[in-house]
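Shown here is one chain on its own, the form predicted on its own, set out as structure tokens.
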Amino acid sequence: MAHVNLELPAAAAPPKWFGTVTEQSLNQQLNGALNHKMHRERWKYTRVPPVLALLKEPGAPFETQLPEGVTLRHVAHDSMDTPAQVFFGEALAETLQHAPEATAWLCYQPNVQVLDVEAEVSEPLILKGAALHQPLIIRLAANASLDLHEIYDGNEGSSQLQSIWIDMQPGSRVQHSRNSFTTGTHWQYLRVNIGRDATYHLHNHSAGAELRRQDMQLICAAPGAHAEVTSAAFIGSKTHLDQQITVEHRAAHTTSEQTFHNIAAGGAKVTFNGRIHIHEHCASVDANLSNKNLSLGDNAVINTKPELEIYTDDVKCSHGATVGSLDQDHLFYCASRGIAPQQARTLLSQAFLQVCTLGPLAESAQQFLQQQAQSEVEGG
């Protein structure tokens, strides 16, 4: 396949809160990052042009239900907003390289939404999406806590785009639950900076779509930081899911745990790339990654690539991936108990997903994913 140079849909103008970066420099860096060898490798199994085409479209504010203790404000493109400057100042060069699409989205939109969480919040913050949404920055003060619920619906074949940036100060806690069950083109970007003794846990539930891409970068930035992800996905016949996850340990005495269970029906295309990156001088890190994939059809395509990148000693790490079909011994056991073969396949598939269907949105996620599994098994 010939190399095609990737380009942004139009020149991106930096918002004032980016600092001193010029428009020329910004666009050179963005286009360079889009075409960098490592970045193109991350997009190897997903068509990039449909996502780039969405970036220039206007984004709408999230539909939010704000609990007491959370404040919302809109930061305009020409604002010199200090919190935004602080959040992106030192990390801008890295963001440009790791997520040029998300950085361009920040530049194209006239506003970003900023949510400030100053204390422990008793009620969940609910975000409902059905469109292209303005970038969202969530900032938690020291010792604050938040339950964040993301629910994505939408019309058949509709396009969606979301980018969420979370900054967690020392001792803060986020329990993040996300259900993504739309069917069109859907790209999601998530970046979380986890401070000292802060805890972040994502419950991720997904279905396949015409194009679904989930990019996540979780950064354990200070001692005591903990990141955890549990994810369950059912990718139906002729649908797509691409998950790209990087967990970075930038401080000693940090921990992370990742568990991903995916089921691919016949004709589905699933990609998982999970990377644990432990920086220099970050001893006493404990990081684990598991990706298990179950194929329900002969024509399913499953690409999985767990990675470890370690630059220090005295760490405890594990990573692994499996790709297989339903266990014949389990099917035989079900048959010996009088369970019909088709029903047994459905029950075993549902049990496989239920291991990672957790958190406040688990009940609705279980209903949807179980229906998907049953429909595919009975239809096959």
Partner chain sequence: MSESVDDLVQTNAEYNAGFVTDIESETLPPGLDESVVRFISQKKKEPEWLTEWRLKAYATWQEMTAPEWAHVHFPPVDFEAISYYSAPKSQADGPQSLDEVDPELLRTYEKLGIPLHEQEALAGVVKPSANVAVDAVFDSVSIATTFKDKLAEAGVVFCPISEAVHSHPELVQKYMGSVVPQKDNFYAALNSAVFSDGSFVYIPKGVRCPMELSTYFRINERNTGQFERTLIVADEGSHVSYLEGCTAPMRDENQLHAAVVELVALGDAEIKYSTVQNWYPGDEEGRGGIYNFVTKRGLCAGPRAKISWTQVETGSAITWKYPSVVLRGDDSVGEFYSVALTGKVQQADTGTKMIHMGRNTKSTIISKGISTGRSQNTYRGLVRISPTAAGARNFTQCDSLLIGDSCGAHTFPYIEDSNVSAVIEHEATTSKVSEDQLFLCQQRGIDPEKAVSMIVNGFCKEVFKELPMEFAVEAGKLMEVSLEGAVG
Given for the second form:
Amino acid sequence: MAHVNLELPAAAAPPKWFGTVTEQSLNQQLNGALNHKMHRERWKYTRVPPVLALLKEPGAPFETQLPEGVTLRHVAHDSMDTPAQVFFGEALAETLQHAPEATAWLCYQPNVQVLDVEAEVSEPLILKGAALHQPLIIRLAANASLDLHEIYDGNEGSSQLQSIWIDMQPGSRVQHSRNSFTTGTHWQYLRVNIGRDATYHLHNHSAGAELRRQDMQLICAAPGAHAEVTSAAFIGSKTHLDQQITVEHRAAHTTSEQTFHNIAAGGAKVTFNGRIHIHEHCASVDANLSNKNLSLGDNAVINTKPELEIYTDDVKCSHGATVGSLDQDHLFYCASRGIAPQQARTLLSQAFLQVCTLGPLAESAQQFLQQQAQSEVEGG
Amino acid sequence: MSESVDDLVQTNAEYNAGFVTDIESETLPPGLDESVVRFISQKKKEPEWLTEWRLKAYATWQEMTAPEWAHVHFPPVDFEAISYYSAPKSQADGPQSLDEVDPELLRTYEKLGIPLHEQEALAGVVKPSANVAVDAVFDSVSIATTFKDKLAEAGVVFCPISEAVHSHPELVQKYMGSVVPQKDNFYAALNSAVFSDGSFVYIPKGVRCPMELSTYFRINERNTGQFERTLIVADEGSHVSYLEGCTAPMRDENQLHAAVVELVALGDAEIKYSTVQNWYPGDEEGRGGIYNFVTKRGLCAGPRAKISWTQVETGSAITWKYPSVVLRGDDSVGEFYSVALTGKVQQADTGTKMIHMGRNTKSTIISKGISTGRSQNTYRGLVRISPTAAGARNFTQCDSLLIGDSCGAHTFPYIEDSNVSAVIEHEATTSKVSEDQLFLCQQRGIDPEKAVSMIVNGFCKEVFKELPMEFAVEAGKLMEVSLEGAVG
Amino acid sequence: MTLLDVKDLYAEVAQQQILKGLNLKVNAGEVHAIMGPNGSGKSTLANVLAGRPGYDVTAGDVVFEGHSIVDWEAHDRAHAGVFLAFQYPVEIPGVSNMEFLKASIDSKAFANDEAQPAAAGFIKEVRKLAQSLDLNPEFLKRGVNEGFSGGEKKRNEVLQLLLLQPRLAVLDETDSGLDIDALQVVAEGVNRFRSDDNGVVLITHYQRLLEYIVPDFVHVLADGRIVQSGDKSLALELEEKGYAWLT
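Other form of same protein, the form predicted in complex with its partner chain, not the form predicted on its own:
Below is the entire complex, every chain and molecule, led by the chain shown above.
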């Protein structure tokens, strides 16, 4: 199939901390990665140009109140103290291959925000505001912990972008909650490097938008690393959500658990691509993924692709995906107990999302998602 | 004291079908241009429309580029180094009666356990209980078709496609390319241009084919490609079960096998298509072996039609095939049952596509992949529910078994749903043959090699039970032989 | 006649020394109970006797009917007549019980140059045995131990014991996790197996089983060695006093 060659806006001089890479080579690699067949596969069901267009805009810093134990600095590229290879935990070329757009965004901005967490932080760190945010780098020291909240709500139609890179040293913990309920074009990139015996947990709650694309790359980089994701989304009439998640097991004795529940209303389009990648010689890995989709209205389009890529035998791995509408038996059971069909549909839809609505932002997320489900069922 | 699973995955068993038949052949020099296409067409004394059809395919092919696949790695195929026509000399003019078939050829098939002598098959000399009509394709041509008379009584047409072009031109012209168009993909286009032979089956309205039909493919000549084309048409309310088997000699170079299989099931008809693929897989270092790039697709054209693919894949250096079903008729049913076993440095990228278009269409996919050695085994599948397919259902179960820590097992299932009333379920698991299972077997006196083969057979049971009886036994044996390769 | 002679046996698992100079002699017609606290090496002994990979004999010898078998593979020992009833029988999905039993008995017959039993008679015999052990014959069609309850798995082990008729049966905590009814069925099976020609090594943590299978000898295993031997009264003493006084 012939395709248009995609092009990123040309980068300025590569940031110093990227090492010896030349401007030409960086741009070549970025565009090569962007047009690579594996990467285009990730954009099979969503148009990439609106997202690329965002990358040309200037970014703004996050507005936040810092809890105690956390420092936030705006660092010019020249002053970054960690070489990219050390920070990414892999060769730059590999990072480029996995995330050309996010790496480009990292290069194009004059500075990055660096958030250092040195200890156990009890108060949550709250990130808010609909904007194109400068790249945020979060570094957790050994045994540090962070409760991270991202809240994007209201009926703001403006474009948004977040690219968050988290590096977790041994024994650290992150509980990450994210409510993404705005209606404009929104691209969210998230990458987490999970160190030895570190635990990362994402509670992801989303609504459909004009275009919402969530790229997540979780890397279990050392023994004992554990990644967990629970995600619930309601994709309302004629809105769009595209979730791409890769969990990589790069070390033995690592575990991951992912559950995604999505409801698509009439005319909605939802795409889910979940990939579990277990590298060679990584024994005793336990990795599971479940993606369930409920289709509520006509002309909804649901694309799902749970993938396994496994290069060693001593693993326990499973994935499952279902697509369907509300269970007739459940509806009938409700009816036999006197619950009207419409109410039953609302109840069952809400329950379907509720099991994946967890963490500190669960209450506000539930409120929002339940109301969406209710108005969809009753409005339709 | 005793081997662990890892230790067992060492040496190499023999490929039992790896011998070469010494027979004089008429073989075209390597290379492909329009004159080669015309030569093949002329050799078969084809009507003009077919020559044109081939030339159109050739023109299309020339404009296409060879596909690259994300998870399959091999050097580019040199299409100029392949000979596109090879036939045993005595057979150059097409199949004759069995008595006239070169005895050397009959011995080849006998060695492979394929009964071409009807009397012997019936008397149970070669293969007890086998009541199977066989079309044997040797390199580029069909050399013998058995039980023609008995089938004719039932009105069933089973003959080489080169013969059907003359005896049933209206059927061939109507259906050939109707399921897999010439321009469908690179290898399908190539096949459409240069296909040499293959089998043709027509089951008339309401007829239940009285016996299993089967085609046996054998590549013998060096540097040849095999481009057979199979077309099966099951008219309304008819039923047929069909099996293909494949082998090739052990050779150092890679050989290309690019077949096209088209199935058409009209209303209430049922086609069951089973494959046991045992092409030469290459040696321990990946030298030689068949590139098996095959397009197989069935069309459920009418209501309540059913197409069922069952495949047992143990051979080939690279397998790239996705036997698919287009479910156009309302209430039609598509099934795909697959066992793919890879060893050495084999690569298998196989799966299915279920395209739901009609209302209340149903599909089932059961795929079992076993990876050993340094092989890579990929399931790739697509379940697409079109907006018109109200009430469609799919169930997919995809299991991988890994033996040894240097092999890979991958699952890429695409699910695309555009109808609110569809129900789709997909499950996949990965496991290994555990040391505990092996030890339990050993403690009960079953040696490790037999134990692994038992465990793998158990793992594949859901698929094997879909095979016709005789072939289920064959498949079990083939797995055992192939695993010896993995288990030493 | 001496069936089994374990001589000053040292064995390790994952480079950890578990058995440290163990001696045990079992004659035909005898039932030996091996008791001991958790971690004393009871299960290791069972697995070493059966030749489980990963259990390495570092010194000493295991002599079975006059042959040193420490270098034999597990299936060769099985063919010679060593049977281990597992504490946690593993599941083998898709391989039916009947198929598994036939493969087992055929392998043994083949190795010993005996005739393999005809399928029809064999199936009948197995079904009869299953019934006598309160196992629904339908289980025979299911995968080996697949979806069996704990009790069913143990009864399945006893079924195999009775079918294979080994010379030496090693029962590794066969009583664990059984309710009293199941325990009686299992014990009855083992008692049926007992004869003057074979021997039984009964590994158990509790005295309870020994009320149903009366042993000729009771040994106490502690820290990889047998520290005390006696008759069945020793078991009662252990029940009363625990293991602490011995070590």
